[in-house]
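Only one chain comes next, encoded as structure tokens, the form predicted alone.
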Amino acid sequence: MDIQVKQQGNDGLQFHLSNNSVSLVIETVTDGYIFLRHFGKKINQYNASNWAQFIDRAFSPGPYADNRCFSLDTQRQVYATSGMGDFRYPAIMISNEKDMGLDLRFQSYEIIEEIVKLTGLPSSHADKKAAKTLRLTLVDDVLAIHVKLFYTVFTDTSVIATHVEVTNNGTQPYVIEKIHSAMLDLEHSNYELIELAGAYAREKTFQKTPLKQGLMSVNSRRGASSHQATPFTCLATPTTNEEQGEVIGMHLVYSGDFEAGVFVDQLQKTRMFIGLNHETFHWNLAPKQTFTAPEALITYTNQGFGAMTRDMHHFVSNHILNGVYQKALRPILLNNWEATYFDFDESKILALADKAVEVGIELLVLDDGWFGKRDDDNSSLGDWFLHEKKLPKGLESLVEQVNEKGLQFGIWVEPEMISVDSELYRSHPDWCLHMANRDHLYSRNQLVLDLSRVDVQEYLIDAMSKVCTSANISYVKWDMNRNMTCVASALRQYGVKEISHRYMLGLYRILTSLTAKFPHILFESCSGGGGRYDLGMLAYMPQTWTSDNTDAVCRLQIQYGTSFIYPVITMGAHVSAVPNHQVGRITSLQTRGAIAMAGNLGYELDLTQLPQIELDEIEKQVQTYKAIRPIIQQGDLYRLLNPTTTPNETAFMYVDKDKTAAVITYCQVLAQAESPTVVLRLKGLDETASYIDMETKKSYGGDELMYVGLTIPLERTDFYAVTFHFEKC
């Protein structure tokens, strides 16, 4: 890890950020102008190779008459403003009444020998010998706008970690149009764009798309960072496979309105960004005041998707995920929502815990219904007290009970709704996003608590301790079931287009101070399912609810996409009852079992329902997870077969970090008339090792596995799953 500066003739800097697999190299030139060098693989020093070439270029304006070569509109910029000459996308755009320009020219830089903590907002954390930033700052003299921007590099992996303050040093307000927290210019477009898209109950679903001149953006507006999207792109070259060929992604810290993607240029000059949704953001910046966006993530590998995916997960459970929960190894979980909906009472949820105790399930979780008089989705949101028909004995006596039992205790909440039919609604019906004049929109019968408030805040800070500190609550599921609508506050303080940000921050806010009051709780991020699965999230709750989708099939492409950028131990996966609730299809408890298993376990069906012999299977199921769960939730993942180049077939695989023991996990789809023999090789296994098969105890070298490969028994079934599990001798 290392930043280097190198003075550039009589006006030039070069700064060169590197560390052990990457480098980011940025010049000044004449009159302050700065632009990007390089980034991507490690190089040891830089001497302009890669030389810029100054040619007039038609329609391409400059700032000096003398010289129709320089023109902004054909250099690799750092940081794009508007109005100054580059027709392409730009990072930030500020304006007032008279001024819609902004003309950045280096002033100043700064080496911080750790990483720069955002206030307000989650971001990654380092040890104080960890990590390195420098700081660029950048002055448009004639407005007074100073934009400063950090870079932060980590001794431990490839990411670079960079976010953009914004300071008003003048004595007029402006207003803050656009914002970006990362932009990249490369040289050419020979890339694919890849995505994770999706719908409810169909998340992370990867996409790539060959890039073509003009703007490819991946966006969300729905004020979440959605089912439909994801806050993450990356370019590949068309070659890429998990196993070679070039990766530079893009990540944002932050879980509301986002845009990320590409702009190619004219040249096929590739700008790639990503930062807050222009179309649902403004801020008013007065004079003296700063804005911080958000920490945004840019990674590069030459070698491929399987090397960013495990560097990613590394860089998120080191330095984006926090607490006692960080690194800790997750419950197995029941959660009887699948078993009882709204229908259930003391003596139900009792005898859910004695068949769970009887498995080995570790915790027992209570979702929606318990809280006021919810019987419906009707009712209620916002009523945070005990629904006392249901529970006549009150929730502490329900918990102790449970605890008798063995098992830890779990609750549902949706903090951030708020029902028509509730008391909060009648006491505060101002307290709700609205505008003026107009009827309101509903969506799942609720509506969305104003939480730029910072009244709305400070009951929501309450009430939720209340509930935790009601009873022996060691976890929480935190859920958002619907997208943000007529977007206004009726308290009038701020532009209509800063609420959504807005709301962010005080959720940020309501998140910190919760968890720090308790740190006890493993809190889960639930959107109906994976609606706001982001890093902004995992940095106050280490695990997030993959999907309400539990088909098991279904789950192995929303589990791939997932797995592309977020590790295993934040991804919460469950059998359920079949037929299935949400596709109607029927699979084997053990493919269930199987694919849950390539997560964070837990069961959603009623096990009072059950035969014996399927409980004993789940029984053995949850013997087996507790054996492998180390070498899953902690350790390295390898895509065997993906789901999107395989549809037939998916393999993964976990490797723990001393290479001592391996999971295997194995799913065929459909069966087929003479289907061919699948043999897979193994990958990440000390190939000087001798590997034992816990099942059939026969022995193998690491090589062998890796170079000629493991056969996959053949069974002529539909949804056919298996998993292996090796152990070093």
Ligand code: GLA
The other form holds:
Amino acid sequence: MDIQVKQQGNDGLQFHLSNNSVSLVIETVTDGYIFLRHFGKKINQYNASNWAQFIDRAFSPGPYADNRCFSLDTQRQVYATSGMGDFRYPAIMISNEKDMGLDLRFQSYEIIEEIVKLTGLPSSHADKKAAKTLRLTLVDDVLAIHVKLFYTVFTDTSVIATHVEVTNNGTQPYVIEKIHSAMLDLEHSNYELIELAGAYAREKTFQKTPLKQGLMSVNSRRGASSHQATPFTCLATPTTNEEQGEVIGMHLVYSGDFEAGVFVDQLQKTRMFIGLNHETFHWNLAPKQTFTAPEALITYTNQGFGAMTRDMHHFVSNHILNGVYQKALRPILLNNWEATYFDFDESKILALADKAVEVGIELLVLDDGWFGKRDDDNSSLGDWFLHEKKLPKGLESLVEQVNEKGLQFGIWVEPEMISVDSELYRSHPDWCLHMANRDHLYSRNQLVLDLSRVDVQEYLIDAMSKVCTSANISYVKWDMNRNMTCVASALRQYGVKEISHRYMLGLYRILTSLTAKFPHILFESCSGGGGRYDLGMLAYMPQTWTSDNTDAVCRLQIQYGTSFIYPVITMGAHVSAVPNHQVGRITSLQTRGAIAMAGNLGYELDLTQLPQIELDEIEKQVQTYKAIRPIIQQGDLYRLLNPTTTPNETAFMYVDKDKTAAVITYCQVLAQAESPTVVLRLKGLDETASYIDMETKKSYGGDELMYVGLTIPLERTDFYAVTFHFEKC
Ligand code: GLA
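Next block, the form predicted in complex with the named molecule, ref. the form predicted alone:
Below: every chain and molecule of the assembly, starting with the one above.
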């Protein structure tokens, strides 16, 4: 890891950030203009082999009367502004009543021997000596606006972390109308844009589109990163596969509205960007104030999607997740939601606990319906005290009994919401996001609390602290079941377009406080499944409920998309009842188990209703998972067959870091007549070692499994899944 600074001639500096895998080269030129020269594979030295050509291009204006060739419109910029001759999609827009341009010129730099953490926002972390940061200060002298760009390079990953700070050093107030967190101007546009799109219960669907001239945007304006989009995009050269091809990725460490994408210009250069969504954002920047935009990550590999995935998994596990559970194995849980929905009492929960213990489950989670008078989803959000009719002996007594059986106890909350039918709403009708002159818009019959207000933040810290201390709680599922509308605050102390970002700052403040107060609690984030599965939430809660859709076949696609960028250890995956409650499909218990074992295994069905033969099978699954859990949760993921390219077949494998053990899962969706034989070539093993199949006890060479392959037994059945476990001899 290194940051080199070279003087070039009289008026230029060259900054070269690098480690073993990646290089970023930035140059300053005449009059403080600043250009990007390279982002990609690590190079040992940069001597301007791709020197900047200055050509007189029609309709591209510039600052020099005697030089028609210089225009910001045609060069690879580092952080583009609007109004100064670059007509492409800008990274930043600032205005007041008189001015709406921003002329940023390089002023100074600093090399900081560590990562710079963001205040009030989630951001990556690294040990001292494991990261170095370049800080560039750019200044607009007319507006007295200072922009600081931070780039952090790490010893152990190709990921570069970047963020932006804007300070108003003048005497006039300004409005930040748009601010992106990362921008990369790339030399050409021969890429495909990849995004993880979707819907409720159909999250993280892999989508690939060739670039075209103009704007292509991936975004959310729902007040959450959303089911429909993911704060991530990557560009891949068209022939990229799991093992080869260039992939340039961008991620935002944020959970609210965002915008990512590309703008391809008239000269086929590509501007890639990610940041806050300017449609729902602006910020009043008073004199002497600084605004910090969320952190972004930029990634590069020329070894295909597989390498990108493993690099991101490593980065998130080591530099985004926090706390006791950062790398710790996750408990196997039983959640009562699909088992009972709202219809439970103490004896039902204890009966579930008995069965859970019998099969070896480790944690019992009491989902929605334990508070206020919540018998359906129409009331009580905000009333975080016990539903005494359901649990008359109290929560503490229930948890004690569950603990005595040998199970940990977890609880569901949805703190950010308020039901109109709640004591909280009756006492504080102005605590929800709303516009004074408009009626509410309902979704699941609930409203969103105004987390931009400090009094609401304090109330939530207090209410959730009470829940967490009311009994021996080991796990909290933090849900969020609607998107935001009428995003305004009754206090009217801020501009209305500041509220959605101030909401996120309020949420992050609450989460910082609660995770510090309750470090032993495993928090799992949820938003109707994966509606807020992002790096912002993962910085506080090291696990997410991947999707409300628990159908094994749908999960192939959802888990493929999710694990494309997020580590498997963060991914909640449950076995549920059949016919499946979301899509009605009937799949075997074996298949449901095999697919749920691809993440953090849990169960979400009424174990008291299952025949003994199925309970025995579940007990076996739980035992198997306990044996392979470290390989899955802490190992490396290799995809063998992807549901996007071979929709009828999916196969993936995990190898532990020392290559001493591997787990392989193959799944066939529909049986076919005369289907070809399947021989899977494994990946990531030690070529010189032998591995034993733990079931058949037959051993094979690592090279044999990788270059000859493993035959998958053919089965004439739909929805078939099989798992293999190999250990090094
Ligand atoms: C959301 C969650 C579910 C469940 C319900 C409870 O939909 O995703 O897992 O907790 O809320 O209302």
